[in-house]
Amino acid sequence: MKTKKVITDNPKDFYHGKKVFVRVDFNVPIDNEKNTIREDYRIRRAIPTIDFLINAGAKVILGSHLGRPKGKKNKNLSLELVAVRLSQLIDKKVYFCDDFTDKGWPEKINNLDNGSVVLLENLRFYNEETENDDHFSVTLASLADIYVNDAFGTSHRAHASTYGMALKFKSKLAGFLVDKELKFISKMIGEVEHPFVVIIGGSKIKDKITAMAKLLDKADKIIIAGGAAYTFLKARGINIGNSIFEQDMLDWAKDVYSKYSDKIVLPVDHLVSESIEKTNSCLIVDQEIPDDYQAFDIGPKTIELFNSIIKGPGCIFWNGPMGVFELDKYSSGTIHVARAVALATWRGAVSVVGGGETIAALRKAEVLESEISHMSTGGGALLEYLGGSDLPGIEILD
């Protein structure tokens, strides 16, 4: 893995009355209705890298994406709501730019004392955007004399502001974000502490064959749960009833679980019910599931099972929950091994948690930052990564 230079490699006067535009990853979820944000853990992330620069003397310029505005201008996913919590949070007014394109917005940013903080509106209501425009690259550019990447979790896209405006800069430096999860990357990448835990969950694993194929051979175990399992238990042949699985993967499952059988570890049991909303008729099944029935959580003897294997030391990399953990009815897996990582990293283990779901799972189920090593704000930039694929947002960097 290529060292980027990070911020902190240069002095601090050398951000000193300098634009300095950062690439954050502000995409957290609204409550329109309440005009509140529900979970600002994205936008705490960003601080350090902030108050850095504010300290350095630099205006800072920051930009994101919301949601997927396909370009159009959404008031629901408008940026407005979290420039007032960044605000709350650093305890310093940041100003906010509704439309970036505007000509008389530069003069303004260049106006602004040092230590200031602009927060752009959201970059996806320019198609531009997604469409890594040259022309819109460099309006981007113009903004900043230093360009910062924050934003590991749209890395793997290479937008205009995470790729297109940054070929336009000479100091191109990763964030404190950035940096901490190359670090913790790495240390599943390379040389690896055993015992080595991984643990898939969610509903697909077509997103996550090649991340899963680099750590497959690393591997000391592998817990597959959520609707991935029902992949794999259908490969194998035993019944699944009405659960979901991936018609197109069950080649690939039926090949990987004869190839590493010893390392693979699947539910043993079953909380199912005839649909998700008939809660009243859930059952605890062993293996089979009746044909009319479909799994949304796993039962208890997978629960102590999976326990058995989360112990520490060593390392554990969790990704995606265990059933539809969202409802109370189903979410007694995703809580026990959430609680199960947590206490094996007080034991020693270095655990790196992703996605977004995941760590709603955790938020769920008490779990503290401080509990888990790393919780990483990528999901797909995560997995891309861990298969071994480039970013561009990580590769353009100096």
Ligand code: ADP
Given for the second form:
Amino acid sequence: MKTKKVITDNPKDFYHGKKVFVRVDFNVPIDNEKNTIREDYRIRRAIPTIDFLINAGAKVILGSHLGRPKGKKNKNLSLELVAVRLSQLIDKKVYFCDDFTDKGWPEKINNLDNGSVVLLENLRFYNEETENDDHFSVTLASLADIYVNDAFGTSHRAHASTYGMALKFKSKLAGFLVDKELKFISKMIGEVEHPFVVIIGGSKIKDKITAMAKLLDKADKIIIAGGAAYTFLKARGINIGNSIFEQDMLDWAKDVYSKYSDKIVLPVDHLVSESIEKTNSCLIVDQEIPDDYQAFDIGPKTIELFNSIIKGPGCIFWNGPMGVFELDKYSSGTIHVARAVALATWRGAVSVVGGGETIAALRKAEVLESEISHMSTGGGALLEYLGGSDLPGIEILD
Ligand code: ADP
Ligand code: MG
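Starting from the form predicted alone shown above, please give the structure in the form predicted in complex with the named molecule.
Now the complete complex, all chains and molecules, led by this one.
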């Protein structure tokens, strides 16, 4: 495992009076009608790093993206609400910098007291951020003396704030969140404890194949469910009705299944419906799905089967819900799996759960954070890292 220098590896006075840029992940869901943040988990998670730097006497400059504004200012995707919430959480004024490229701001930041906190507006309001533009990186970097990455979820992107600007600093450090992510995910990459159970769900397998290929060798069982299962079932010649599948992944799925049929576990029954809205047309069917029906959740026999595998101890990795859990009618499979993973953790398993929707599903299942060894903030980044890729935003760190 590669080790990265963490903020606590320097003495506290290293930060005194210094301007520290922290790339955070404040990509939170916003309710634009009510003008509120629906869920502030990602803000709360950044607090240890922010607190540490405030106490060390640094001027803390926070940068993040929110949604996909595609290089345009968009008031629905402004981080201004986040500044307000953060200020409540740390009980301290948070300066909101609406445009750091404005000449006045670098001066203003210089003049702040030690221990001040500034949040920059959504970095993706500038195309240069995702283009990793060098001039933009220089401008961003000129705001600070030290660079910290605490946004694991965007570390697989070589953007200006995750990569380009970091190159300009002598000190490039990991925040507490990134440090914890690396420690736990490394447990799945190195010598893992067996039995190692991998659970893959969600809507698409295309983004997950490299990680899956890597995990297939190591895992003792790999459960494939949710939308991802239907490409596998179709590849095996099973009728999947109108369920989602990926045409271009059929050959891959067929090949992988024939190689690892002893490890791969697929759903054996399904909750199907004529369409997502027609919840009164729901049926439980065994393996074959009738034409005109689509699977939206796993069935009770599958839940029982999965429960018998997700037991602990050992190691468990889960990414991707078992069905369209966002609707209560289709949430049972995902909720059962979430609780099975929690129970296995109580029995001594090391569990790592990642992905935006999967974490939301844990909440819906009322599984507590303390019942999972590590909830990863990364989806794509997590899978790329597990698949053996180096993440630019991590590689760049000292
Ligand atoms: P994560 O965000 O945790 O990485 P994904 O983005 O891979 O997870 O997938 C989440 C989505 O997959 C959910 O929004 C869910 O509704 C959808 N999904 C799960 N099962 C099915 C299914 N059988 N049919 C259609 N969509 C599904
Ligand atoms: Mg997702």
